[in-house]
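Listed next as structure tokens is one chain, alone, in the form predicted alone.
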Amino acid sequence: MSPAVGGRELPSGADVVVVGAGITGAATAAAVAARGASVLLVEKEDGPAHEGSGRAQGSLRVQGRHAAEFPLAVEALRLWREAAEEADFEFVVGGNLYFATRDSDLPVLRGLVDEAHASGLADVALLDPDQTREVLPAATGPFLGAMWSPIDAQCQPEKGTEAFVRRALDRGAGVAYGVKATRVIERAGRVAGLETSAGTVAASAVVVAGGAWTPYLASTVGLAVPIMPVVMSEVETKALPPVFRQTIRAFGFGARQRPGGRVVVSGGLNAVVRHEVSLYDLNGLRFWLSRAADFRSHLRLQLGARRILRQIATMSTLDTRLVPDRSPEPRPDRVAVDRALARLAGVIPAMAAATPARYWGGLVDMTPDGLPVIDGACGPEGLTIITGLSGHGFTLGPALGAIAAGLAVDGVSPLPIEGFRLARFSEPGVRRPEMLI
């Protein structure tokens, strides 16, 4: 198949088309391409990772997750690994830390690690203050300590998916940006091909792994995908001195260093994040009025009036028409991120010197129960479904990418996801996520 980057002339067939040009969307389609099949990834913005995936913090994280996501998060990890022999996304093994600042963070970071036990990381420990100096010498602020992971790693998330696009062009994948899905074709209970804005092209496998835009297009095919959007927001700062390698975790705030000296800040763990209140909140409103009381203090809600209209308008809260060509920029939540950049410097003292370079918000995808959807048996035979990454999924992509290949060109995954069916938000009993991001 002849690419079609940036253009809007699409194949009229391929073996698999991949909705999405994040990592996780990239991936599959390199994966595909990678087994013999043809495939095209189609993408509504004019390049890939302009959403989630360009937006993420760039930590590649294996410990600190629930136990069902760890051999996708150590598989995912050996193949970021690989990737960075073939392109340079600025890839560092640095090692994690995940600090602990109050006396009710140790609870949490021993259940983690006892975690990370059982499921074969060997290697995460709990550090005590003294400990953690000897990894990362510029903490000298006050602290109780530090759950520490040596194999994980980091780099730049945009270049990242970029490198992973460019390996599904190399192996012949086609990739049509400013193109959006508007429609899954099913016959006699499969998967016929993908309907889009620039045509429609026939497949027998389609992988949907749109982000927070999921939903809207799985429900052509009659599928109820809980998922509530929310900014995440983030600043960069001016580059300092070299003063860390590790990636950063912690109640209130979350870093990286890059390379060149940039540092990264996140709200950390339970990050604020804000969230548009819509009609389309009457999807799953079950799950998300316990959530919303749950974590209110880490979520911050506005009416979207706009959006409203627009629903009234199309009498629908999720036709694809409401997804928007080119989504407008997030507006990030400065106070909030200021505030994580002076936790950071309360830790590292060195970071008091830093200057923001520049603020944005990123697009997550969140479930009810803090879990992603993995899914080739939930729909129309043929259709595979990857959503709902709450925030911590970027590490993941390469890995989803593999499964979602298996999914779609033989339909069996090469990973367990029994514990990510979209089937399980039917069922009684979905479980409340510890914390909010």
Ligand SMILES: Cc1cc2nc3c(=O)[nH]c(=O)nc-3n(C[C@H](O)[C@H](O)[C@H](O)COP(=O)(O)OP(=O)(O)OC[C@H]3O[C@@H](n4cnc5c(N)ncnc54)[C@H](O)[C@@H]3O)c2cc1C
The other form holds:
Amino acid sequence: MSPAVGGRELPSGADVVVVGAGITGAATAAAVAARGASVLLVEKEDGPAHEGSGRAQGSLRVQGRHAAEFPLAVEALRLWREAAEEADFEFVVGGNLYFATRDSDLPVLRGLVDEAHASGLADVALLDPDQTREVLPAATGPFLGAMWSPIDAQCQPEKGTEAFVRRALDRGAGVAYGVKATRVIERAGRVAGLETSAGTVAASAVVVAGGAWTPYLASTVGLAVPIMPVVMSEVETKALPPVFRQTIRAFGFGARQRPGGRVVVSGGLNAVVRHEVSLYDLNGLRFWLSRAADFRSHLRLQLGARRILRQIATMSTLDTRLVPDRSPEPRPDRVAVDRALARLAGVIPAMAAATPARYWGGLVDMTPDGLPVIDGACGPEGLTIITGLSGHGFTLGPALGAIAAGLAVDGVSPLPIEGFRLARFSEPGVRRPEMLI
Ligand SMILES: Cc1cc2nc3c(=O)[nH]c(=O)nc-3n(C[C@H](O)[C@H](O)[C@H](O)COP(=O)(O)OP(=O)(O)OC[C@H]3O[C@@H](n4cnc5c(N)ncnc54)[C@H](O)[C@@H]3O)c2cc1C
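Would you generate the structure of this protein in the form predicted in complex with this ligand, following the form predicted alone above?
In what comes next, the whole complex appears, and the chain from above leads the way.
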């Protein structure tokens, strides 16, 4: 085992073992430790936030979500604010502007405003271009209006995740890096522990927060979790003078400006994403075939020949031996994010001066309906699964931690999670989202 933060050895047992030191697992470990239970956080990489959580744009956006996610996002924002009092992770509450740049965007935004009001978010408003420029004076390019939400925020994602790991450690959690979880141990319908590359840990509760790799570990207790991993890309520019404090979202671009001046830009709504085709896709194929066809102009397919060879050698598509000990760096789509930067400059002309400094890609754990899986009752008693955050889960992390801790320690979620049951994928009428991502 690599040296764990806090210098601990893998213990023989803990009340709760959490798999994955992304924001979900880190926040879970912190919340479990805060309840006074013993907890071990296990991560295959040599530090936290190496996968989705370290690659996110860092927009802590309440807006533009399915209404079922609102209570989680609002609570998550409260917990982000609370955490920012303890640690510096570039947390800024600058609000979110969701731009309409095409006629077809306006009815979508009107619908989202109505949904927000119905959920008690009274401050959300649809602004015309002049009202928008009162919020963001540099938005002098052509657009039709924007949805404004003042409570949304942003932070630097790897620092935000590290802050929750630090919280977990300060409250007595153990953290083991370089340790891969290989099997959830089940005895008589109950979780009995976790088998890892560094030995077995006895536990009556296991939380799997493994991002895109969750289906592999879930399959060790017979669960089928339909996740399609896709690579989403980002570009960060060199520092510019301050132009905007809001997080920005629109069809074709999404952005935020960090406090130091660098601007992080993504493809925004319906971004172009890449998927590596392999035998893994046979899991949940009935969901993915039609979606891939509907969104073919936003999906780049690439043959994963090496992955297929490994699957054949393992004679499995979900064996945990197929989870890489260290995930390879996903190749970013530079063309797509350069295009997004140009679209941003169309609305905010000052962005035309921006020079790209760094590109990266990250794995998104997509579900068939674009909603997460948050379930403490889908497998053996004591197992909680949180995955499928579908490209917008970093925001929710602290609330997911509170939910997972509630389920693992008391068997009760403090927030409504009925809509996120895994079993919905076995029921008729699975919702089809309007966008790919
Ligand atoms: C490019 C990009 C931009 C994004 N932008 C935003 C944004 O602006 N706002 C937003 O809200 N969301 C955003 N997201 C989505 C967000 O990053 C994710 O939803 C969120 O970070 C998922 O967190 P997680 O902790 O559940 O998973 P992850 O961060 O992926 O963490 C899972 C961890 O589990 C570990 N793991 C997996 N299997 C095992 C195993 N068997 N044993 C040990 N460890 C294991 C992995 O190594 C990993 O560290 C973005 C995603 C991408 C890729």
